[in-house]
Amino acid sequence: MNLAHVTFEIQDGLALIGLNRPAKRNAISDGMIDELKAALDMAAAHAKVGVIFGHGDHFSAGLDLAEHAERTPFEGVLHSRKWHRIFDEIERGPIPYVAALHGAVVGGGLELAASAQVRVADESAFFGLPEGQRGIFVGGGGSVRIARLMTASRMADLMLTGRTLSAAKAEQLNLIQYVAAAGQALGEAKALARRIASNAPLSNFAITQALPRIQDMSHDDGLFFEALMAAFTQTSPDAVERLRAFLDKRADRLAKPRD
């Protein structure tokens, strides 16, 4: 498949998906979102873990406003719902995703990053939601995903004031989990993705599928669903072998700590 706005590569069982409109700061256009969907489908078929990153100086400066300005309200709703479906394939799809972030992680770019399970940003990254200054509202799932990561009040602050956050501050506010040295986000993301790929596939699937849904449930429903998932995973042949290896001291008991 020929891709003009996204790059796709399989490397050591990892799907490397690169946003590739560097001259536009990787603004997310209709063409890019369609190609992202195609890349996600290929990743699900051929990889254990996906890594999403941006080519050039920025991860993504967000929605391509030139296209957005021409839409009717009805077209805008359909466009937003399309983003929701595609980003849901990252958050709740068959394989986990790690986002490697640098430069601008703004607006729709932050919404995309928030759909990944793990986010690594290098020291050049900055985060913002300038929708208030643009006269618009988030439309790629940010009001759900980003608000749950950093709280709705903190998200409102970003949208109302237009302030940006450094990578260090974003980590403090739970937008990201790791901060890397400048230029090292993609390398760190690949290392984390390789570690995730070594997990039991069924466990990874249960984590990506069940964990976000449990957050939407009541206390009792969540605990019951957790019990079902625990029983479902622990009786698989892969889990039985891994548990035996652990008990027989054939597997590492603890991962090395990392900051």
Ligand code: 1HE
Contents of the next structure:
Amino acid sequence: MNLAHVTFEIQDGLALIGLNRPAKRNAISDGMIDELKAALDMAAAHAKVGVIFGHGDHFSAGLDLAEHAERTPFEGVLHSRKWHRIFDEIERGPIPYVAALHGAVVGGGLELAASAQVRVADESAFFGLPEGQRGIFVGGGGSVRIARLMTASRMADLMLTGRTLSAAKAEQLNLIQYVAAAGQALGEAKALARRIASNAPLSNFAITQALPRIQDMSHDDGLFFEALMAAFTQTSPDAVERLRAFLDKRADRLAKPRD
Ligand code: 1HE
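Next block: the form predicted together with the ligand, after the form predicted on its own:
Complete assembly follows, chain above in first position.
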């Protein structure tokens, strides 16, 4: 597949996926979402971790409103369900993702970012859900993912008032985990991704596959599923060697916190 709205590159075992419609502020069109799906498939086949970022001055201005204005309600449902499938591939797929955020991270752009396991934003980033102003609703999984990250009440506030949040505020409200200096989001995201890539692949798989599903379970089912997953990861030769390396004092000890 020729990519026109997304870039794809493998670098140090990482898949770098760039949203690439800067003239339209990386608004997510049908073409872009199809290419994003193709890029996710390539990443799963060739990389241990993916990094999603935006070319130009913004991560993404969200849904392509010009295309959306032409959709019938039924087409709207199908469109939303397609985004759900593709963003689920990021949140619950075979490899973890780090989102590198700057500029606008709004609407569907924030829904995309929320599907990554780790989000790092630089100081230029601003976050918002202007769906109320546009007369629409979230459709990319935001009412599930964003509400869980920041609480439904915080999300309702963003949607009702249309206000935007700075990176510092977004970190305080659990929308993101890291704030980087201006221009450093991608560099930080790659550094985090390299660190994640050094984990046992089966542990990363368990984290991306099991952790979000356990959040959907009852207390008892969650604990049982956790025990099965723990036993399963422990059987890999990788785990056996990593545990032995620690006990033989060949493994790195934990570093002190940076902040
Ligand atoms: C777009 C879009 C878009 C820009 N769809 N074309 N998202 C929004 O409501 C955010 C809408 N965008 C903005 O508020 C601003 O564009 C920005 C703050 C992100 C950037 O401002 P600025 O001044 O740098 O750019 P601009 O002049 O507004 O936009 C440049 C071009 O990008 C312009 O097109 P041009 O042909 O006139 O040059 C814009 O029309 C175009 N553009 N954003 C289409 N979003 C699955 S449900 C998810 C629901 C949502 O995502 S709702 C939130 C939608």
